[in-house]
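This document opens with one chain alone, in structure tokens, the form predicted alone.
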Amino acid sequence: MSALKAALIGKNISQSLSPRVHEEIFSIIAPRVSSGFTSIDYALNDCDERCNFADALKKARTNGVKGLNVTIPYKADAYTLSEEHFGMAAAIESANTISFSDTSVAFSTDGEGLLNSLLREYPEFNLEKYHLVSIGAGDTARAVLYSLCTRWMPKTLTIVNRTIEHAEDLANFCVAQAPGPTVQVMALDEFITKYAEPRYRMIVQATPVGNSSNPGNLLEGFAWSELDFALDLTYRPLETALLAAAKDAGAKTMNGLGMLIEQAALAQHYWLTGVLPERSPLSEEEYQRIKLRLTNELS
């Protein structure tokens, strides 16, 4: 029997659902393709401050790992240290996935994973009526904003971050990649007290704050509206304090569980076939079955 060796590498990932997600996805995708793999061996590689990411990549490759998922804080490093860059990774200069064969190929499935899950949950969704706000200016925010703003043009785009320089960098990137909407940057406290748009705000929380290992609500005291849409990219817990506050005000809400499933499906399909599909490799029934199982485990 031949196992597909894969892993997640990042910081503070001990509670990640990625092994479970990839097991579920492998049972669906592998029988459809002639990959030669009969099982998946998916490991967690926690790379903390003492970890040398470049050495970790070399070790994974030497040990026969076929595919890597990469999370905070190494997505930019994954792009820089890979020999080839595929798809949107070349535009955002960041990658959440690496495939090892004759060369190391870096690509990103975060943005498309978010789009696929968003349109499953809200098929009629159209960003063009919303003022888009990103809480956070890191690599995940960059991937998500790239995918959202190259598909639709929001009314305005606001980048909110504790470090204004990082927000300005992301704002400049968005203007260059998807010109059109008015773009502004704001500090967190300024956004909570002074943000001018009162309705139809889609707020994407793209920082680790709010997850089980880093509890909190960066938008504590924010005046939500029933016309808003709150999206928190974490999935543990399923409902963060931010999402609970938005839900209490009647806003639409969505967590990051669907994005986790969809980005993993795209990544694994590439590991197995060498092809990144244009749409999700999962049917609606398959997606909902995986999501229900994981939801029950997290509840």
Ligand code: NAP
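Numbering follows the first chain given and starts at 1. On a predicted model such as this, the values are computed, not experimentally measured, just so you know. Each form is matched to the other, and the largest set of C-alpha atoms that superpose within 1.5 Å is called the rigid core. First, how it differs from the form predicted in complex with this ligand.
After superposition on the rigid core, displacement of the C-alpha of residue 223 between these two forms stays below 2 Å.
With the core held fixed, residue 197 shows a CA shift of 2 Å or greater between these two forms.
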Second form
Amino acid sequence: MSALKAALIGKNISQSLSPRVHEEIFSIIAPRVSSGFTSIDYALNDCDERCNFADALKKARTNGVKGLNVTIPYKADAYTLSEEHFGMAAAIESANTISFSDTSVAFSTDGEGLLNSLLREYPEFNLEKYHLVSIGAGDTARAVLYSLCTRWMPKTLTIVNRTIEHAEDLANFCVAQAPGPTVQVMALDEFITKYAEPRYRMIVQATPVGNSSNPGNLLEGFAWSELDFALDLTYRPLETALLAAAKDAGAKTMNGLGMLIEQAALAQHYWLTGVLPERSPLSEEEYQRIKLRLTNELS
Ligand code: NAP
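Here we have the form predicted alone; I need the corresponding form predicted in complex with this ligand.
Next comes the full complex, and the chain you just saw is listed first.
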């Protein structure tokens, strides 16, 4: 009997759904890939102000942890402190996953996880008819924009953020990924008042505002229309105030639960096999089964 040792490391993670998600995924993937592991032992490693992230990484490795998921505020550190960088992590210089073997390998599954879930929920989706907007300019916004803009060329890209310098940094990164869309940066107030004309807009909410421990709606008063597609990376609650307002106006909406499942499935597949698959390792039926169980738990 051998358990796959894995953990989530981040700040304020006591409510995380990751252990549940990884248990569900393990029961599906591990037997299929003949991993030799008979169970998963997934821990929550809360690393607050008193915690040194580099030390926490070393400790996890010494304790036999095979796979780590990394969340706020350590994704950039996870990249820097790892010995090898795999796939898009090297481009975005940030990682949400580490695998320990002879070396520590950092990679990022947030962007591809989002893409996989988006195409499951909306198989005909094509970003090329949309003006893409990111509310937020953090590590996850970077990963998501990289994956979306590598797959499609949106009509334009607008980065809206509380701290304009961070939005400008992300805009410079996106421009450097040429060929790409025209990129502009806006403050939240300016966006709400000046970006009101109805058109095909895909608006990705990539900040913690709106989740159950940080309620609110950064786009309060925004003129949504039925042409919009609102994507909120939050999944607790399943419908944030922002998504509710978009839905009331007839917009397409999607929360972050599918992304949570898909990014975890990619990470765990790598821990078990050493291979990051090009597509989701979950069938449609498996994905829907996990999603339904988690939705019932969150409702
Ligand atoms: P991050 O790197 O810390 O970035 C946070 C972003 O939110 C920054 O742009 C920050 O603006 C902004 N922000 C934070 N508090 C704010 C406030 N009170 N008002 C306005 N803006 C605020 O975090 P991240 O890794 O990008 O994660 C962002 C969100 O995505 C989180 O809620 C996370 O839970 C979610 N997420 C979901 C999944 C999933 O699987 N569904 C996966 C990853 C992340 P400043 O630049 O001004 O600080």
